[in-house]
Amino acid sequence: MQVELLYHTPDPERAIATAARLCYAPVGASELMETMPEERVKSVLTTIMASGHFSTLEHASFTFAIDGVSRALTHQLVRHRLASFNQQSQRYVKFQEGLPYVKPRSIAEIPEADDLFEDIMDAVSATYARMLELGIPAEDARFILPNAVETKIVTTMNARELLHFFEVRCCNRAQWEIRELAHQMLALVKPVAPFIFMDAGASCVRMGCSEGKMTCGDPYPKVVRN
């Protein structure tokens, strides 16, 4: 898995604070953006995060390039509706040098399961290649491809949706691959907007576990504020 932060709103925390402060300021947003002291920015952000006035967080967005993940992961990722996605197309991209795929560790650690997995992936790869040779369009040949096949996707989320994404996908109960993705994305945005994402993560970071009877039973360590 390779995850890169391609682009983000310049100075996202100042942009968010400007949008929030505009509601109560006699001057325009451009003047606030340029003149608001840094301590005022932090004060406004503190109020936002404490009050739950999270609509202002939607003014900062973050774009990620995500490579080397499975279609099983992206099927979950695109359920986050307040986001934008562009994914490598199996309709137009032909896998002519073998199928790249993701193998779960649980399979790799059991020799018999690993052999079964490799056998079926080899069979699928050979069948897919033969279909292309027979003139079957890639958009039809792809019907035999499994969830394990690697894909690439570009994803954009605003800060508010990212907080929600981290809340549900950093959780120990999230599927392992998307959980790893969430933690990598969180590590990339924290340096860019350290105040907003200071205690981002699974729901138990800021509150009790939201999983009810499905809780993992492992309390998440509280983040110490600097």
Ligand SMILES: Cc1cc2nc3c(=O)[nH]c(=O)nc-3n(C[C@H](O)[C@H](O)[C@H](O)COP(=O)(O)OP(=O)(O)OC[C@H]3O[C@@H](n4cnc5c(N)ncnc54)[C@H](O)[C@@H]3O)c2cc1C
Given for the second form:
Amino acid sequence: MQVELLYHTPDPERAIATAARLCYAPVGASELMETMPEERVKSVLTTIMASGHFSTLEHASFTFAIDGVSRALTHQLVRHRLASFNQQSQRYVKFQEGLPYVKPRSIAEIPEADDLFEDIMDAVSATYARMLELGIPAEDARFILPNAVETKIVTTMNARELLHFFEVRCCNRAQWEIRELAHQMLALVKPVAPFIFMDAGASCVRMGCSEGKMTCGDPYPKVVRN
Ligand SMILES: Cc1cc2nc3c(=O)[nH]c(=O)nc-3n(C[C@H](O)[C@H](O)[C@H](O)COP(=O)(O)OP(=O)(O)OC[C@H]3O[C@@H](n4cnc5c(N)ncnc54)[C@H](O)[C@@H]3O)c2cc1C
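Could I have the structure of this protein in the form predicted in complex with the named molecule, to go alongside the form predicted alone above?
To see the whole picture, the full complex is given below, headed by that same chain.
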């Protein structure tokens, strides 16, 4: 899996603080953006995070390039309705050089399972190639492709959606591949907006486990803002 933060709102924390301050200021956002002292930005962000005035977090967005993940992952990712997506098309992009795929470690670790997996991938790859040779359009040949097939996707999420995404997908209950993705995305945004994402992560990090009886019983230590 390769995950890159392609671009983001410049100075995202100042942008968010500006939007929040505008609600109570006699001057415009442009002036606030330019003149608000750094300490004021911090204190406004502290108030936002404590009060739940989270609509302000929607003014900063982050765009990620995600390569080398499975279709099983992207099927889960695109369930996040407040994010934006564009994904490599299986209608227009043909796998001419064999099928790239993601293999779960649980399968790779058991030689017999690994052999079975490789055999089926070889068979799918050969059948897919033959379908294309027979003139079957890629949009139909893809019907035989498994969840393991690799894909590429670009996603943009605002800071509010990212906090939610991290809550549910950094959680130990999330499926391993999307959990790995969420942790990589979190590591990429933390240096860019350290105050906003200070205590981002699974819900247990921010507010306590939300998984009830399904809890992993291994909550992260709570981060205290000061
Ligand atoms: C551990 C785990 C297991 C899962 N298992 C399954 C499963 O077995 N089957 C399955 O189908 N899905 C499953 N999912 C997916 C899950 O049901 C959600 O579709 C996915 O996590 C997206 O979350 P969301 O809807 O909260 O967030 P988003 O779509 O990212 O939306 C963010 C928030 O915006 C608000 N929102 C968004 N759209 C609406 C709306 N239309 N109306 C009101 N409020 C809205 C909600 O507050 C929502 O939490 C699983 C997810 C996880 C993390």
